[in-house]
Every structure is written in C-alpha cells, then in structure tokens.
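Just the one chain here, the form predicted on its own, laid out as structure tokens.
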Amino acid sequence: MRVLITIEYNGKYFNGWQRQKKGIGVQEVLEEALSTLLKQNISLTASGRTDAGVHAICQYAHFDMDSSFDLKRLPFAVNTILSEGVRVLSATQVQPSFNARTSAHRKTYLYKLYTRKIISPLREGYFANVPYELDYSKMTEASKLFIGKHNFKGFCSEGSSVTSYEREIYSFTIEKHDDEYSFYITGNGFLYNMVRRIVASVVEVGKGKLGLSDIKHALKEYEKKYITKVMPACGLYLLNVQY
C-alpha cells in the first residue's frame, strides 16, 4: 500500500529534511518512528527538500507499507514516537502510481520578516529582522517582475544540480502587518535557495539599495552578480503543496 503522509515541523530542530552525515535531518527522524511503528523498513520520498532552519506548515511524503495498520490512527501513533520539532498531520492511502516529487505541480513558499529596529524574542527563530524602513509600494513593483517563466540562475545558490533554472511563478503577493512583512510565492518549483535569493533582492529594492533594472537584468542574464543577498532560513516556510 502507498501511503502519502503530511507533516508539520519546526526546522530549528533539523539540518534540512534529507538525512545528513552530520547533524539530523527531518527525513531520518521520521523513517526510524514509522519503521518502528510499522516493523518494516520505512524509506519516504518528500515533495521536496528543505534547508537547515527552514519550516514546513505543509510537506508531503509517501512511503510503501505492507503492514494494515488504520491509516486514521497512524499519526496519533508515530507521533508519540517521534522527537520533538515534527508531527505527521495526516495519513492517506494513494494510487501505487503517485510520487510525492514528481506528481506536485505547485509549491507555495511564505517567507516572514519584521522590521522593528529591537530584536522580538518572540518572533526570534521565525521571523528574520530587517530593521529599515521598507517601501511597500516599490517591494509590490518588484514582485510583479518574478511572475511568468524565466531562467532563475542569478537567483539560485551554488550546489544546485539541476539541468534547467527554467521555472514559472504563478503568483506572488506581500502582505504588510504593522511592522510585519508575508510574502507568499507559487511556482511549479524552486531551485537551491531561490525564495530565500528572491526575497532578498526585493527587500533590497523596499530599502533602495536595489532598483528594479538590477532584477530586469538578473532575470535576463542570469548573472548572481546583482543579486548578492540571501535571506536567513528562519524566516522561510514550506506553506503548500498542490497536486
């Protein structure tokens, strides 16, 4: 049986999602809690990574099970295994055929700042502080420049393996709130780093040290050398999968 699982955890916990050689990744606290449950082995393949820091309100992953274990009561139960930081939300059988990966066809990421010129300890490890003035109008402007297809390679970090930094951005939105920023972006994917990359150079723009030709000429050349900023991974959150 395939089963597809959401999750919620807090990424202060964990190196990203994939297992690591060092520190301890999302993807290998889970297996060891399910295979435990299950008394098999438990492999899981996410709708994709994240980095070390970054949240999940909403990942998805499925695994095979021989087991006939209730689906309903499969969360409650892994979820008094599983160490503190992540939670299974959900279990639901799907189609042998489904893959976590390659059948999501949009992803939405929420990247959250404040911009208080004292550090919250509240929102500490959640938010990322920007103590400027930012010019929500401009950051608007900005944004509307991402949305379509284009080549994405000026806004991607190293260490991405990819054949194509070709993505399209359905939509993307800011939301202001007294002194807190949400911006919500939509694309059929994102390459090593990219919210974090397009955040940033729009934040740049609300502070003025960017104008909105830098992110023209990022888009149409693909050059990294006008996008130099990457926001902290504290405030990035893994919103929604769709498929």
Contents of the next structure:
Protein chains: 2
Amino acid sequence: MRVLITIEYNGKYFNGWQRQKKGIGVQEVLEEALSTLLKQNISLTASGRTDAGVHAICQYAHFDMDSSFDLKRLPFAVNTILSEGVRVLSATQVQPSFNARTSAHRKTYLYKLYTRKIISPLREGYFANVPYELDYSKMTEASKLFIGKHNFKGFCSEGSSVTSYEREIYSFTIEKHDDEYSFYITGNGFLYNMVRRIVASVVEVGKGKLGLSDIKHALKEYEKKYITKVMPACGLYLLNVQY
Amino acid sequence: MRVLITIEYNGKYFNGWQRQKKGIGVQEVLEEALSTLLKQNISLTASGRTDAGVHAICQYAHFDMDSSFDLKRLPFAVNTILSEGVRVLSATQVQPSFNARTSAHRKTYLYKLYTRKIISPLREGYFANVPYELDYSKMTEASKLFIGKHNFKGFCSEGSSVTSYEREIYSFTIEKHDDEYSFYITGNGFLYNMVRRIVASVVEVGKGKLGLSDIKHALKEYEKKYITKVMPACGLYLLNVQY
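Moving from the form predicted on its own to the form predicted together with another copy of the chain:
Now the full complex is given, and it begins with the chain already shown.
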C-alpha cells in the first residue's frame, strides 16, 4: 500500500531533508522511526529536498507499506518514537502510481523577515533580520515581475544538476505587519536557493540598492551579475504542496 | 542620571527575571553587561519579575548611571556584550523620582496557545499546546467576567507575600487565527501566576469543563476549588508596561 504522509519540522534541528554525511537529515530520522514502527525497511520520497536550516510547515512524502497498520493511528504512533523537531501530521492511502516528487503540481514557500536594527531574541531562528527600512510598494512592484514563465538561471545557486532552468511562478505576494514581512511564493518548482535569491533581490529593491530594471534584466538575460545575495535559511518555510 | 531601558528576552534561555540560586536570571546577565560597559556597579529595578520560561516582548527596568554615556548608543553597545536570548531595545533618561516598578500604571500580558492534537515543532517553546477543540464564544464570554476590580485570591499561586489580592483588569480580549489563540490581558498589576491561572480557567470553559458560574464563584468567594490549573510558562509574554 502506498502511503502519503504530511510532516512538520523545525529546520534548526536538522541538516536539511536529505540523508547527510555530516549532521542529521529529517529523512533518516523519519525513515528510522517508521521502520521501527512498521517492522520493515521504509524508504521515503519527499516532494523535494529542503536545505539545512529550512523549516517545513507542511512537507509531503510517500512510502510503500507491507502491513495494514491503521493509517489514522500512524501519526500518533510514529510521533512517540520521533525525536524533537519533527512530527508526522497525517497519513493517507494513495494510488500506487502516485509519487510525492513527480506528482507535485505547485509548491508554496513562505519567507519571513523583520527589519529592526536590533536583533529580536524571540524571532531568532524563525525570521531573517534585515536592519534596513524597506520600501514596501517598490517591493510589491518587484514581486510582480516574477509572475509567469522565466528562465531562472540568474536566481539559482551553483551545485544542482538540472536540465532546464525554466520555472513558472503562479503567485508572489508580500504581507507587512509592523516590522515583519511575509513573502508567499507559489510556483511549479524551484531551483537550488531560488526562493532565497528571489527574496534577496526583492529586499535589495526595497533598500533601493537594486532597481526594477535590474530584476527585469536578470530574468531576461539569466545573469547573476546583480543577483548576488541569498537570504539566510532560517526565514524559509515550505508551506504547502499541491497534487 | 536615572535611565529607563526596554528589554526583549526569550524566556527559554533564563530561569526568570530575578537573580537565582539555580540557573541564570535575566537581571544578572543585564547587570553584568551594563556594569562592564559603564564601569560601575549597576543595579536594575524592573517593572516586575517574570517567572522561569516566561518571555518579554517589552520589559522595562531603571538604573542610576554615574557617567554620561550616550543613551542612543547604549543599546547597541550593551548588546555586543550580552549573551544570546536578551537584547536592550532602547534607553532614555527619566526623572530621579521615576521607578520602573512603582510608577507602572498598567501591564499587558499576551498568552499564546494552539489547539492541535499533534505537537507543533515550529511552535514549541513559544506557544502552549491544548489538544482540545475550544468554544471560542464561550471563552469570550468568560473573559468578560474578569473585567473590573476583583479579589484574585482564587487565581493566585501560593508563594508570594502580598498585602492585598485586589487587582483591576482593564481589558481582556481573545483573538483566534486558525488553530491559534492569543489572549491579551491588561491590568493594574498581576499576582503570582495570575495570568496563567486566568487563562487556564478560560480554557477550561472553552473545553466545557468549567461553566461561567464557576468563574463567577471563584471571583466572588476567592475560592481555588475550581481554579486548579495553571497554563505553562512558555506561552506567556510580557507585552508592555504603561507609565
């Protein structure tokens, strides 16, 4: 039986999703707990990796289960075995053809930052700190430039092997509450560090250090020339995946 | 010169505000950093203590300074010395008669909880978890019973020596967003564990385990009979003090 689970994790406890040589990945912690619970070797396929320090409000992963363990009970049972920082929220049966990675249509990421000059002890590890005043309306204008299909080579860090840099962004909105900004970005897929580079470039526009034309240029010419900054991992959350 | 500082701290790093025999208090960390910076023995008087694990979005404290250290620069200078978990947000000169404890007119506390059955790794240490569905409108009704002057002996934990149990609550509102509840309570002062006992009693009403008459009774008869629960410290934030 193929099972799809949803998972919440706190990125500060893990060295990313994937099994790591250094540190511990969310995947191995979950695979070990599920293997212990179900008395079989469990191998997980997630919607995609998340990098070290990145959080997930809702990550998805599938696995194949030999037994007929009650799926309603599964989250509670596996959570008693799991270490701090990660919890299984739900488990449902899916078709054998379903694949948590390749069946994913849309992903939404949330990026959170605050703009105070003094670091906030209550937000450390959950928000990025940008100690500058930002121009909210300029940033909103910048965010609109990303909507649609683009070659995102200029917004991708080295180190991933992909065949195409084309991705489509369906929506990109920015909410402001006091000194906090939340960036919501939905697309059909994201390249390595793409969200963190997009948000960094929009923040540079908010500071007045980049213009809208720089963003347009980087999207057209796939140039990294102006897009040199990457936001820190702690502000990034995988919010949801649509199948 | 008498100086008033505002302070943000993350309760999980400290064993409360006060100097402690066990663990470390926020007060001593701040006093040591300020004494090092100002090259004099600094003694702080806060608006009030906070218990172990309780957070402060904005705590106030005063001290007397011999030197003429630039107060605009003071927060940045002392923050470079301070350990993780606490930051000075501002410093201003006040009258010599001003006292951060006795001049406080109103205090506002925020209590945060979520109601999911599965613990949230992203909210641990910042929210209490109440794994029950709560009746929001019943809780709002209950919150209104606390407004005004009451004898809060029934909502106070043993261990503090006070001469009067009378306190006045000016406002008490509850906000709900998805599975998260925020309780905002403003009063002229609060007894030991009073906010955590008030919120616990309102949550019991939300669960249907206490009725409005139980709250009324406890407020009139100063009886602890029904008010036996105390919410955990991690959901409590000192939000502001008015002078």
